[in-house]
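Here's a solo chain for you in structure tokens, the form predicted on its own.
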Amino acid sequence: MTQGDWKNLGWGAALLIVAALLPLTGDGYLISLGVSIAMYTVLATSWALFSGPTHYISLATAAFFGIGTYVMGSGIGYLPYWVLLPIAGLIGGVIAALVGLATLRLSGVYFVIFTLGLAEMTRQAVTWYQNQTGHKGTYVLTDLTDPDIYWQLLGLAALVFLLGWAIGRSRLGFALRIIGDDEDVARHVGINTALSKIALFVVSGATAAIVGAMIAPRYIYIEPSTAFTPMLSFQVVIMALLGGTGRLWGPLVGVIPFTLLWEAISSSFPNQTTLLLGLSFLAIVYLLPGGFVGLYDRLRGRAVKRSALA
């Protein structure tokens, strides 16, 4: 590790110990909308470690976030609560190889597409499942507290950015960046271009099943409507390409201000969210193309070079 390895490691321990005192102030409020941004962070993360760097839009967040509420919902009256997250995550992983290896060599709008129709299709399925057998919902009762939903996603998060920084630097972090640059080079020159896609895309997945487990508990009632909302993935991909996906750290910089957004709108105006949500895609089009991590790098690129001809 290089000497600016363990200078941003230690900031980001500190800005981690600062966060998980936010429960300690007791407000009610505010630890709500930190599970919110907590929760957004990690989808957004992680869902950046895929996309970012091979330029593939999923708006599956949402068919695997569902999977991890279910899997809670159905299996909380018979197993423990810290075994139901690590069978989440497995089921949401090993749902991501197979819908990987059927998907991954598609491209462009097609696999958007399908990633979108993935979560329409689950959450058909679990209504049939459940109109079938006569339930119309499910009944996710603990003892678990906001606060410790808060502390279980912020511990989350930062097994995530410990992931992607390992990852961003090994040779599947090289093999992902040379094909979102030109996947047919990554091919000729012997990367193994749907392994490398898919082992990405069960992270992702996986991780966002756990946070459904994780948050599922917070619902206390789960029906599909709610748990599978094509609106999670939407948000979602909007939070990490508003940020920006060029930095491991841009999702996070999305998803503060467009939660708060978000929530005051929701508050004053619930009826005009998807508003909000149409202008920021012409913001992010239109303005932002890399987000904010793309207008940082500008900036400091022309400071640099105005410095350079001073």
Second form
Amino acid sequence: MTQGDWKNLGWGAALLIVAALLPLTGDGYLISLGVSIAMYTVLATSWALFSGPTHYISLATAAFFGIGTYVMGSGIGYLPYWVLLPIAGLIGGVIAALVGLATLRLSGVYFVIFTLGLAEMTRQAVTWYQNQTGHKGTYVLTDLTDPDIYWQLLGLAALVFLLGWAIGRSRLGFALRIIGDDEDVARHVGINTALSKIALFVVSGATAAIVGAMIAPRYIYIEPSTAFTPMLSFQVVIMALLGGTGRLWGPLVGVIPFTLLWEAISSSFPNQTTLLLGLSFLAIVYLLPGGFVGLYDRLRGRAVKRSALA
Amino acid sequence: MDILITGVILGGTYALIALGLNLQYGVSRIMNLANGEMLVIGAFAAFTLFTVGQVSPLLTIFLVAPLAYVLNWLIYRIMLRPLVNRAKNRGMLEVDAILTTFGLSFVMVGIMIWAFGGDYFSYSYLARPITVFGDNYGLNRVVAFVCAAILCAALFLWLNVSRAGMAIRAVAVSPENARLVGIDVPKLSARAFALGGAVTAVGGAVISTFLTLDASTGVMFTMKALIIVIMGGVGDVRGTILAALVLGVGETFVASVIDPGLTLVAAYALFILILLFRPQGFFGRKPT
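Next block: the form predicted in complex with its partner chain, after the form predicted on its own:
Let us now look at the entire complex, which starts with that chain.
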């Protein structure tokens, strides 16, 4: 590790400690906002781990999230909470691997179409299963409070950041960047493109499932329509792209302003959230192609050029 | 038999919608995820004109088609052309197109909810039974099917016989080579995109005669249309029609035998089979 790495690590740890102090304020609204931000940070960062370098837009977040929620919901009566978290991750990962095996060997379009409907399809299947067995929803009763959930999510976020950093330095991360630049070239230099993509997709799927499992105690009562909200997938995509997927910290920069904006809009104009989502998509494509990170890099590039000329 | 006919009737209307998407994706190379919203707009126009002025939906399509054509042409020229120009390769265009049309679809849904509310809308048009092969079917469904079949046939003939249709097929096969034989690819792409949108909107007007829709159902149809296009093969009219019929029958089968709530699961099961065994589509050739 170079000196720069140690410095980044130090900054990350310091920020984490500051963030972990939030529940001490005792303000319920702030804490619940913190839970949302922590949750979206984990989801958007793990989304960007896969979609950032490969440019494959995954819309499956809601599906994995819902699966995680349901693993927690149906298992909490039989197994302890801490055992269910890794189980949720495992199930999410296996499903991601199956989806990846079916679609990622082919071009990106198949993947997008498939993930687009995955949440809705799982929701239909779960609803059908529940109708067959005759019960509607599931209760998740634990003694976990909002601060507990918040700290757990922060821990998971730290883990995802470390993992992302490790992948970025590994052969796998290098391979993924080549795939993102030109998939044919990647194949010609001997990279197993399908396997690399599937590996990262499994990571993001498993993470989303764990997040779903962690959030489940907060819902208390879960049913298919709350666990599999398709909006979640799109929110995550927007946040990650708004921040920019070029850097590990990019999605975080998008998550914070977007969550605050979303809170504000959905509390005062609940019917306009769809419109907001649409306008954000358009704004990113036309005004901020690289997200905030891209903007930052361009500005810095310009500054460097100017100082070189002077 | 009952399932087969209901399925074919449903598949016929799906075919019309998917043909619209196929024109947009196969020729203009734009994966239009706002396609379903165009359908809802068409349906909404038919609904409004019917409830306000008792105008038959079959007449409305003559109004919907040109309007949707112009609207889609404008969308292509203003929003999508800059993306086509700035994209360095097909993959980049695909990502940009997906994000833009997603945004567009959300904006359209948002505007429709804002302007008309999120309620379901439906009207009763030709809702009387008709007997086909000894079973009863809704007359509106049969009329919609006949309407869709005529339009599909007309589109198929136009693409295969006329000079303009040949040019469009040439662009679908290879935009680079089409330019070499003197085809104005950008102009034709815009027209194909507009035509695709018009076909989908007409499909929406037709489907509204027998289905209940709301402002946010569009994405469901987009998904089904995408699955049909992939199953049938991109840019392939015969394949699209066959795939639409297969999907219609498959869905009807699952809905009536297992559970009506599982239609999307049925569509996905078909989609997975295609992905695993014939990713190039029904009539497509394996890439060498």
